[in-house]
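Form predicted alone, single chain, as structure tokens, below.
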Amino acid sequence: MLPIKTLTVLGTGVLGSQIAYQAAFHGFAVTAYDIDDDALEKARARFARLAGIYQTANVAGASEGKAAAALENLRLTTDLAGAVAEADLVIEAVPELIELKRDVYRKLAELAPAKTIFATNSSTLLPSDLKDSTGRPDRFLALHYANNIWAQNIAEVMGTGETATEVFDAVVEFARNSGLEPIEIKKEKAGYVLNSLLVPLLNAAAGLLLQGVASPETIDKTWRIATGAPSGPFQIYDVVGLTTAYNIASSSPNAGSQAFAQYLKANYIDQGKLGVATGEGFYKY
């Protein structure tokens, strides 16, 4: 099996920072890349917060020393070439914009060594949408994480018809070694397993809101009480991030999704209310 010891994560947003910290916590040497120093400063704050969360939740028997040691396994940089020079695996966690992702992979194809496996954390795009930009379709697949990775610790692994079996198996083993439950997906499916279940719920909630049927608070309360779920759909939107929700909705041909995208932009995004990450979205934090 191909050994994966060094990881590079491209993008240090809400989920990218979680992916990087989770791997570092489990002993992998991790490089976190983002586009500028301001993004890296925000990433440092996220990593420090995650160390506290892991300590408080006693993740994997975390001691204060282990949580802090994970920070020592993390290197932050704005130099893409340097970030991927020694990587066994690169996980791309950039915004859900297909041309942006394709451009990233074209650059990676030139910069990363031949050994490097590429994985997209995209929640909406199929790996087949991106594979031709990678320059190595046999070493490319999707590796999709759930938010709050320390608790919802699944990793969906989905290849294309060109993904080498040994690459797929190596990524499954990497996921397992980084404290996750690998979900092996046998064929490409938009939304994987998790979002095939989750997205219809979120879309239904958005429709109820736009139609004036009920407020976000009422919709969330209904879902929590009736199902026993810990969070309602608008609480989930805030955790995922309203920019991500906007990007997904605005790229959909569905008229309802387009209307929700404009609603988010006018009422939240243009006002800097992006969800948990900024302290306010549908709720205040």
The other form holds:
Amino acid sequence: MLPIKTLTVLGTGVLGSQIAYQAAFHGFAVTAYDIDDDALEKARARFARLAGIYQTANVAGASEGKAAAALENLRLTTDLAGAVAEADLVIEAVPELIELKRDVYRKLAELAPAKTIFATNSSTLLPSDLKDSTGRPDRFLALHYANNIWAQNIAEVMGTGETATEVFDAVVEFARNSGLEPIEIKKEKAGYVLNSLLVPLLNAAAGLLLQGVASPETIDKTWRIATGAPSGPFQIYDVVGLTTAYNIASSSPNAGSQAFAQYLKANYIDQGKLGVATGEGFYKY
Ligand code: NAD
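Following the display of the form predicted alone, present the structure of the form predicted together with ligand NAD.
Okay, now the whole complex, with that chain kicking things off.
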């Protein structure tokens, strides 16, 4: 089994900060990279918040000491070369923009040692869309986390036809060792397993709202009561973040998705209501 001991996470936003903290909490030495000091300042605040969440939620018996000790396993930097120099695994969690991601991989290909495995956390791109920029398609795959990873702790592992089996297996083992339930995906599939199920639900909810059929509260209540699920689709939108929802909807050729993107922009995003992260989205927190 290829050893994965040192981890570097690129991008410390909603998901990158969670991926970095979760691995640090499970004892990995983690380097978190972002583009400037302002982003790192935000990352420090995110990590401190996560330590509080793990303690309150009692994740894996997280005492105050254990949640705080995780912070000591985290190193923050804006120096990409230094960030990846020792990495066994680099997990990329930068914005969901294909050219930006390709550019990041082209830089990584030059800077990271030959041993380093690259993994993308992209929700909507296939690893095949990015593999040619990595310079090492046999050591590249997708490792896709769900938001709130301390609770919704799945990690979908999905290679391309070129990913080496030993790389796939090592990343499955890493996921397990960092407190995740690995979901082994046998064949490349847009949306993995989770979003193949979730996206049609969210799109249907957006359609019901835009067509004036029912309010977000009514739609959510229907889903919760009738299926026993803890959250309805608009509660899920707020957790995912409305900027991400906007980016996905606006890049779709579908007219309904375009209309929903405009609705989100006019009613929420332009007013700074981005979901749970900003204290208000479809609901107030
Ligand atoms: P985000 O906007 O919250 O964070 C992105 C971070 O990347 C920011 O901190 C930004 O400063 C940084 N960044 C920008 N350019 C960069 C660069 N060139 N190099 C390194 N960092 C850079 O985004 P997010 O919601 O965390 O999404 C990141 C990735 O995770 C996307 O691919 C998305 O599909 C995926 N993802 C998101 C969710 C979710 O629920 N938000 C769930 C699963 C997967």
